[in-house]
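Here you get one chain, nothing else, as C-alpha cells; it is the form predicted alone.
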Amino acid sequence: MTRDMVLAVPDQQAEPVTPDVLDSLLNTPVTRGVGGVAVWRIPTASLGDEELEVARDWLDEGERQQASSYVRAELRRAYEIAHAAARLVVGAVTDTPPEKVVWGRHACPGCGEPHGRPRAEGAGVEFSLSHTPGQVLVAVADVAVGVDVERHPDDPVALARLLHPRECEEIEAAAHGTLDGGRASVRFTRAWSRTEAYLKGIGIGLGRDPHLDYLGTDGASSRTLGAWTVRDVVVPEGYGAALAVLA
C-alpha cells in the first residue's frame, strides 16, 4: 500500500447520500433499490430492549465476545445493533436468514493477512458497517465500499492533529472563529468520517496513517480520490457520516 499523500478533488454540485431508515430489525422489510450501492441508517434509540434481545441471537460467538468487551453500555448496544443490522441487510439482499450469515475478511492490502474489509462468506455483495452511540450505518454494494458515522467531539482541535495537516489547519481556524463562525466540530467530523470511510473501503483502516490523505473539511458533499468516490451521508444534527465507493 503506497504511503504517498493523496488529495481529494471536491465536487460542489453533488448531493449527499440519503439513507433508508430502519427503525426496527424485526418488523421493517429490507429492500435494496435499483443501483450498485444502498445505505441504511438505524437510530439506536428506536429499538426496544425486547427487540434487541431477539436480534442478539443472530450474533456469532466472536461478536458476542466483542460486545461484552465494551465497558460502556451505550457502546455495547451500538455494536450489537450494528452487527444485527448488518446481518439483517446482508441476509435480505442474499436471501439468507440473518443468523446464517457467516462473516469473513478480505486480505489486507498492506500485508496480505485476512484482516481487511469484512465480507459475508458465499455472498456476491460487499458491505460495510459503522456505529457510534445513537446511530448505526450499514452499506451494501456490488463493489468495494466503506461507511463511517461519528458524533461531533467535544474537543475537535485536539483530535484534528490525527488528520492531514491542511485539515488540522482548517479545523483550528474554525475553532478560532476565522472560518465558518466556529463550526470546528462539524468540520472535524466531516474530515474524520470521510477519511475513515475511505480507509475502510480500501481495507486497511487505520493501518494507513490518516495524515496521508486530504479529504477536506468543506461542505462539498462529494469528492474523488483516484478510483474512489467519497460522499457525505445525511444523518441527524450532532453527527457526520460518509460513504466511500470504488468506481
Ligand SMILES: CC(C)(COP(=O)(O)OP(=O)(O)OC[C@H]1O[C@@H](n2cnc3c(N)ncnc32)[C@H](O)[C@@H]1OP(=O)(O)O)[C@@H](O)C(=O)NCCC(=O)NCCS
The other form holds:
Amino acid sequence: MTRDMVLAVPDQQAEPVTPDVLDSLLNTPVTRGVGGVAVWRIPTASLGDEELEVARDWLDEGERQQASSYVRAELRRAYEIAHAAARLVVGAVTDTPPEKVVWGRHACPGCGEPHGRPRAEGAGVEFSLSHTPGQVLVAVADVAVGVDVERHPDDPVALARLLHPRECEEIEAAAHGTLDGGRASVRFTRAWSRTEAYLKGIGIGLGRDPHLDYLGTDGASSRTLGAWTVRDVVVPEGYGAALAVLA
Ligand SMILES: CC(C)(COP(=O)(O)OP(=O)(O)OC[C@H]1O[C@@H](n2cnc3c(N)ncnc32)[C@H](O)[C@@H]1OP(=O)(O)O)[C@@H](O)C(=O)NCCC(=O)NCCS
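Could you please show the structure of the form predicted together with this ligand, as a counterpart to the form predicted alone just displayed?
And the full complex, kicking off with our chain again.
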C-alpha cells in the first residue's frame, strides 16, 4: 500500500445510493438482483427484543464473545444486529441458512496477515458491514466493497484534524461560517464515511492514515479514486454514510 496521497474526482450529477430498509430480520424477504451491488439499512430501534433473541442464535462463538465485550448496550445491540443481518443477506443471496454462514478474512493489503476485509467462506460474494448506535448498513457485491455509517459528531472541528488537510480546512471554514454547502458536522461525516468506506473496501482499514486521501466534504454524491467509486448512501438525519465499490 503506497503512502501517496489520492485525490478523488467528484461527479456532480450522480445520485446517492438509497438502501433497501430491513425493519425485521425474520419477516422481511431478502432478495437481490443479478450482479451489481446491493445495500441494506437496518434501523436498530425497529427490531423487537424477541426478534433479536432469535437472530442472536445465528451468531458464532467469536461473534458472541465480541458482542459481550461491549459495555454499552446500544453498541452491543448494533453489533449483534449487524452480524445477524450480514448472515441473513449473505445467506439469502447464496442460499445458505444464516447460522451456516462461515466468516473468514482476506489478507490485509498492508502486511499480508489474515485481518483484511471480512469474507464469507465459499459464498462467492463480497460483503461489508458497518454499525453505529441506531443504524446498521450491510452491502453485498460481486466485487470488493466497503460501507460505512457514522453519527454526526459533537465536535467536528477537533476530529477534522484526522482527515486530509483540505478536508480539515473545509470543515473549519464551515464551522466559522465562511463556507456554504453543509454544516461542519455534516461535512465531517461525509468525509469520514467516504474515507472509511474506501479504506474498508481496500481492506487496510485505518491501517492507512485517513489524512492521506482527499474524498471531500462537499455535496457531490459520487467520486472516483483510481479504480474505486465512492458514493454517498441515504441515511436518516444525524448520520452520514458511504459505499465504495471496485470497478
Ligand atoms: C475497519 C475499521 C475501519 C472499522 O471501524 P469502525 O468505524 O469502528 O466500525 P464499522 O462498524 O464501520 O465497521 C466494522 C466492520 O468493519 C469490518 N472490518 C474490520 N477490519 C476490516 C478491514 N481491514 N477491512 C475491511 N473491513 C474491515 C468488520 O466487518 C467490522 O465488523 P465488526 O467490528 O463488527 O467485526 C477499523 O476497525 C480498522 O481500521 N481496523 C483495522 C486497523 C488496522 O490497523 N489494521 C492493521 C493493518 S496492518
